[in-house]
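Encoded as structure tokens, the following chain is the form predicted on its own, with no partner shown.
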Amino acid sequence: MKAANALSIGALSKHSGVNIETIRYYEKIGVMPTPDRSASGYRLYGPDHLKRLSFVRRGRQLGFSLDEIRGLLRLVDGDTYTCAQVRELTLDHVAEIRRKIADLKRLKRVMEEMAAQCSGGRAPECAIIDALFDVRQLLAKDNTRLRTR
């Protein structure tokens, strides 16, 4: 790549809206390849670095796991992905993405039982303290009663 049309690490941040020490994990981990170096050291990225971390950030920003973005790119890279492959990987994380909002109905509902104990008083006893210290209990007694629903 010609240093005159590549992009520097802050470039590149600037223009994918990603934070530069996340660009530097990314390539440590393998998610985005190794960019050229111009003589003195610097990164040089070009057009295929920013459509790739496009790609990445917004994956993240649906929820996709950096492994389930590593799996679509592996497909990605080796042209070998069928419309079919990515289908899958997508009902899996519409799968993940439904016991998450399962678990933050549970959540909600033991919050929303801690705020209920609480008798917004100005006295240091909280009971949203105390549950918070034993939120295990909380979380068992709502399974308890989502089993025998």
Second form
Number of protein chains: 2
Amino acid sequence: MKAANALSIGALSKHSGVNIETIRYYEKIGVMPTPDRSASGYRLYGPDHLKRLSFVRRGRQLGFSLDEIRGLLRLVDGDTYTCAQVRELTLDHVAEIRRKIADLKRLKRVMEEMAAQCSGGRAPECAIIDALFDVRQLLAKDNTRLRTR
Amino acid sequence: MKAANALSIGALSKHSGVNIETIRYYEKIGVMPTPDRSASGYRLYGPDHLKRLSFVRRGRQLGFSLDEIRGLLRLVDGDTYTCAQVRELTLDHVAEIRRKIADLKRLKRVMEEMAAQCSGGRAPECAIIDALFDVRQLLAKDNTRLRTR
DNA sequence: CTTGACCCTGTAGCGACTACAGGCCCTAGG
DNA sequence: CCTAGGGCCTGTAGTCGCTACAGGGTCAAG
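I have the form predicted on its own already, so could you send the form predicted in complex with the DNA?
And the full complex, kicking off with our chain again.
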């Protein structure tokens, strides 16, 4: 009766919103457990898998790395986590997001300033190009981590 | 006399702030031109290389992809660019940054709300974990592009 | 009995680097 | 003159989080 309501990987994918390939990838890297298999080798998933996969997905949506998610899952799996631990991880993450937002805002400001100085004409002189070539110190000093992709 | 003020790759790296390996990588993918070589095969760079590399670096700092930078460089190299073209690229980019900032702010709000509901105690019950497991619709409907790394 | 949808494994690709391994070159000190 | 160190060379593999095949097996409907 167990297998009666088991999900195929395709069904799990639809229910969770996670790609089939991604599910298999999660299994390979140990984020998802190896599921039972049907006689013909098909993966069979139960409700627990769906729950866990949704957990992973939401974590990813919130910008946690798979490594951080692994950390959270270890805590959960071991039932040893405390609220304080989880909170700390979350707040660390918030701080990082805050930094990213600040970086991006700085970026936006610089680019808007550049665009504002651009005549927008058809001539091959452009303040933006000049800025890229010539400006010595476009951004703040410590901008080594500014790359946002 | 040319070679007298030529820069080694290490010197170019220091002047530009770009890693040696990255410079070689840029050469391999065609963003930087192949430089002259010394008798023993060392790369020799001139002021134009430094200018161009700085251009690339600033573009990267501003979040342009290498492909976009290639586009800008093509325009510059061909001397066919118009200010309007460049401005358009830049403003497209600003729009994207704006989107990213909005996404991150949404993210931050959600996570702060989660953390606020967390008791911070030592018990193994946690509102954050619960949220990750149970919340059906944490974010807006169309959140497929929310991954920010 | 065939078609098409589904599933399997394994590998390669993306972007933008970074990190070696295993070698050559070049200069300064002993 | 020898050696030690730093710098440079090429080429390959690793990172992260997937995605996209290639080349098969399985299964249900018509």
